[in-house]
Structure formats: C-alpha cells, structure tokens
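The chain below stands alone, shown as structure tokens; this is the form predicted on its own.
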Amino acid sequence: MNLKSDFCLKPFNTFGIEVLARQCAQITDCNDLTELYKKGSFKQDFLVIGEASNILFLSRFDGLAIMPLIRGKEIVEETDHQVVLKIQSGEYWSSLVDYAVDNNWWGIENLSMIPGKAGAAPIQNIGAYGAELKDVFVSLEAFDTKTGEFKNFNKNDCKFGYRDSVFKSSYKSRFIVCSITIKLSKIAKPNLSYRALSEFFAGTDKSTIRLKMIRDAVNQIRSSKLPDPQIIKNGGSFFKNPIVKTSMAENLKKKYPEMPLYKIDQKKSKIAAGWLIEQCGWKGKRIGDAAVHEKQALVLVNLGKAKGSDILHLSEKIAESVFKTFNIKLEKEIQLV
C-alpha cells in the first residue's frame, strides 16, 4: 500500500479538475483494507476512486482517497455454453470487454469504451446501447469499512436498478468492491435493442454478425458521439435518462412526434434526456470553459480551466430550462464530491 498526503487528483478524474485530497491509499492488496481499517482510517471520509469517470470535484477532498490497484481476472466455471470469470476491482472495464471479445464469449460488447474501472461498475449498475451490467452479473466481494470484514453480494443483494444499486443508497459509502464475478455466454446473441446498433446493422443478416462486429460497430458510434476524455475533458452521460409516467411521454409524443421514447412497461416510459437538453438550445453552448459538447447534449465537458462548480452551475441552469419546458425534472448521473 502507497499512502500520500495532498494528493493531487486532477490526473486521477475525467473532468481534469485541479482539487487535492488530504490523503490518498494506493492499494496494491484487499488486505490493505484490512490494514486501514485496523488504523481507523474509516473513521474520517473516504472515497474509493477508479478512474473518477463518474464524479464532479467541486473542492478539495479533505478526507482519504482509495484507489484500487488490483488487478488479474480468471476462469472460475467453464462449459462447453458459457464461462464465469472473477475479476479484480482495479481491471479497467474497456479492456475487459475487449478480452472477452477476444476470446469469443458474448454479454458484454455492448458495453465497449466505458470509461472506469470493474470496481466501479456494479455500483453504477453501468450500461449503454441495451445491455446493462445485471444482465450478466454473479456476485461480488466487498470490504465492509464498518465492520472490517469481507461479505459476497449475489445480484439480488445489489438491489440494481437504472444506474443504480444499494451500494448508492442503503450501503452508500461502507463497502469497497474488491472483485466482481460476470458469467459470460459462448453462444451468439447478438444483442441489436438499441435504436443505433440495429440501424448499423439494418439489412445484415442476423446469423452473420459476429462479437468482434458489435464490439466495433459500439466503438464507432460511441466515437462519433462522445468526446475522448484524453482530448476533451468530461465524465459522460451528466444527467440519467427521465423516466415518466408513460401517459406523460405518450402525450409529449404527440406534440414532439420525432422525440425518442423507450417504452418500459404500461405505466412508465424513458425519454432521452440529450434530446430534451438539445430542444432548449444547448447543445455546443459554453459558459466560461464549461460547456455542452457540440455532439452530444447529455455530456458536459471542461473546455480548459473549468472549475467543478462551473460544470455544476451550466448543468443547474440546463435542468432548470428542461423542467420549465417539458416539465421534468433531471437527475443528475454524475456524483458530486
């Protein structure tokens, strides 16, 4: 374990904030934990940092960061229909996704390019383009920071929901993921659900379509879309798409007959929350360095020197144009620290 003090975290989150942490745990080991554990390092705040793809500094983190370290994944099951892999919490998500691919097991391609880490993404309950993490989800070992000691999550344990799960509510800041465990299946399904991909693949012949094919027809689209953070710092999606009641989004529907609206069941409808942004007018509008990106309406980004409480004052007027014109209210993705 590497422990520093006034630590500086601006290489260690997408939106490229200049903010320190009091102090910051490297950790190399899950018994690390156990080790500040043991010097109540848990007492004080701490925050469990990945890549910090999903988290708006707004000033200095006066409490411990803890960034996972740990990498390595393995085959615990194997069939000759599907594989179930354990892996640990500092793998980045991308290049999991891309080592399945290469080994041909289906359930995650559609997951592709997602920033962060494996750590993370059981907590996000993260998802794009139809498929979500629950959909191939097993369990997950976590280290209880009240307790000191490990317990396994099965999925009905994480209580997932759209982009979320008990560990942001009830167990919000007490557990640390240390490794998830994903089943994974060798027989094709090409999952096409997502408006974009099946548009991609209008008129291919669905028996054709191979692993590699999805994983890079996501990578396409997600480039044509979302800016890089390496060029343009962000943190993705700002706000979750608006669920409503479906009666609301029908009769928006027919006032706004080409806005998407993704069905989920006779009582609530999802819209796209883009769209709605990109109908007030801000798409590609800036306020000092914080802006809207000029592709995507749902992404703002750090156009140079931005400050956590710019990016947070630009999405707080945005919210407030959305729910004077549709009435509805946005729900921000990102967490504010």
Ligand code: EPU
The other form holds:
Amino acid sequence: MNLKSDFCLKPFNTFGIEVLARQCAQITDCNDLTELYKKGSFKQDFLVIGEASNILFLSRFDGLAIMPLIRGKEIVEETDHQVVLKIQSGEYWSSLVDYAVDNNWWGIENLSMIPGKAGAAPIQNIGAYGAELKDVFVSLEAFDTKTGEFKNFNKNDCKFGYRDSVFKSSYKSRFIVCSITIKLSKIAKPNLSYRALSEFFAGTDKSTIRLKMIRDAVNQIRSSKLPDPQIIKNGGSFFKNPIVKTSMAENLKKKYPEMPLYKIDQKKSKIAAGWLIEQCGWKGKRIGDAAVHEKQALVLVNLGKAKGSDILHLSEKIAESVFKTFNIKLEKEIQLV
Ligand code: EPU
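Next block: the form predicted together with this ligand, after the form predicted on its own:
Time for the whole complex; same chain goes first.
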C-alpha cells in the first residue's frame, strides 16, 4: 500500500478539478483495508476514488482518499450457456466490456465506454442504452469500514434502482467494494430496445447482428454525443432524468409533442433532462470555463480552469430555469464532495 499526504487529485477526477486530499491510500490488495482499519484510518472521512468520473470536488478533501488499484478477473463458473466472472474493483469497466466482447459473452456490450472502474459500477447501478449493471449482476464483496470485516452482498441486498443502490442510501460511506461478480451469456441476446440503437440498426437483418457490431454501435453513438473526458473534462450526465407523475408528463407531452418520454408504469414516467435543459436555451452556453456541452445538454464540462463551485453555480442556474419553465426539479446525478 502506498500512503501519501496532500495528494493532488487533478489527474484523478474526470472534471479535472484541482484539489488536494489530506491523505491518499493506493490499495493493491484488499488486506490493505484491514491494515488501514487497524490503524484507525476509517475514523475520519473517507472517499473511494476509481476514476472519479462521477464526482465534483468543491474544495480540498480533508480526509482519506482510497484508490483501489486491485486488478484481476477470473472465471468462477462456466457452462455451455453462460460464464460467471469475478472482477477486482480496480479493473477499468470499459476494458472489461471489451474483454467480454472479445470472448463473445453477451450482457454488458450496451455499457461500453462508460468511464470508471468495476468497483464503482454497483454504487450507482451504471446504465446506458437500455441496459443496467443489475441485469448481469450476481454479487459483490465489500469491506465494512465500521466493523473491519468483509461482507458479501447478493443482488437483492444491493437494492438497485435507477442510478441507485443501498451504497448511496443506508450504507452510504460505509463499505468499500473489493470485487464484483457478474453473469454473462454465451447465447446471443441482443438488446436493441433503446431508440438510438434500434435506429442505428434499422434495415439491418437481425440475424446478421453480431455482439461486436452492437458494442461498436454503442461506441459510435456515445462518441457522437458525449465528450471524451481525456479531451474535454466532464462527469457524464450531471442530473438524473426526472421521474414525474404520468398525468403531469402527459400534459407536458400535449404541449410539447416532440418531448422524449419513457413511461415507467401507469403512475410514473421519465423525462429526458437533456431535452428540458436544451428547451431552456442552455445547450452550448458557458459561464467562464464552466459550460453546457454543445451536443448533450445533460453534460456539464470544464473548458479549462473551472473550479468545482463554477460548475455547481452553472448547474444551479440550469435547475432554476428548468423549474421555472416546467415546474420540474432536477436531481443531481453527480456526487458533490
Ligand atoms: N436530448 C435532447 N437534447 C439534449 C440531450 C438529449 O433533446 O441536449 C434528447 C435526445 O434527443 C433523446 C433523449 O433526450 O431523445 C435522451 O437522450 P440520450 O439518449 O442522449 O440519453 P440521456 O437520457 O440524456 C441517459 C443516461 C446516460 C446514458 C444515455 C444512453 C442518465 C442520467 N443518463 O442519458 O448516462 O449514456 O442515457 O443510455 O440516465 C451518465 O450516467 O453519466 C450517462 C452519460
């Protein structure tokens, strides 16, 4: 384990915000966590940083930043139909997707190119293009910073929801994920339910669609809308897509027939936050170095030297105008630290 003081987090958050952490522990083995526990390190604030692709730093982090660098993936079970994989938390999610696609294992191809590491995936139940981690999730092993013990969580224990899990509510800031276990299929299971994907393959004979083609299509669609954090600093979607009463959504739809709307059930519907923000005129706008991405209004970007507070200020202005125009409160998807 590598323990450092006053550690600069700028290269380790995709918003590229310049902040220091009082301490940083780079973990290469889960037993390092036991060592930290014995030293009393978890009595202070701590924060797990994979790629920090979903965190906006507002000021110096006066606690312990933990960076899991534990690598490795192993097949724990295999049949003719499926494979169960255990993945250590420090593996990059996007390389895991490529590894699965190269082996012709189905289930996570729609989640291609999502930044972050495998250990972060269950925290907010990552999702994209009609798929979510929960669809393939089996279990995870995590370290309990309260008791110093390791604990297994199955799918039910995790209480997955839309960008949500038990690790964002009752177990917030308590557990550190060491590994995740997922189940992938050897039998073709194309999921083209998401509109952008079905449009991409419109006119293509379904029987000719291969796993790699879907992963490549997702990469193409993502890259056409979402900025690459290596080039333009950003944290992906800043807000969640709001879930409102279906009656309210239907009234809005009468007024704005082109509004993208996803019915969840009789009572609830999801509205595209990016569309709401664009309607309020924010797409491509900037305040200093904090800006709204010109191709996807749900994504806020740091064009250079923006501080966390500059991005937050912009987000508050956006939320205010969406509320004024549509009477809808936007909830942040990004974690503020
Ligand atoms: N839209 C606009 N204007 C915009 C942005 C979007 O009109 O500026 C419209 C689009 O035309 C489309 C609809 O809104 O009809 C949805 O847009 P998109 O397909 O780009 O997806 P999203 O709902 O904005 C969600 C996830 C993304 C994920 C995509 C694809 C959330 C908060 N975001 O975005 O996840 O990649 O779907 O599945 O659910 C992330 O979590 O960081 C993230 C990028």
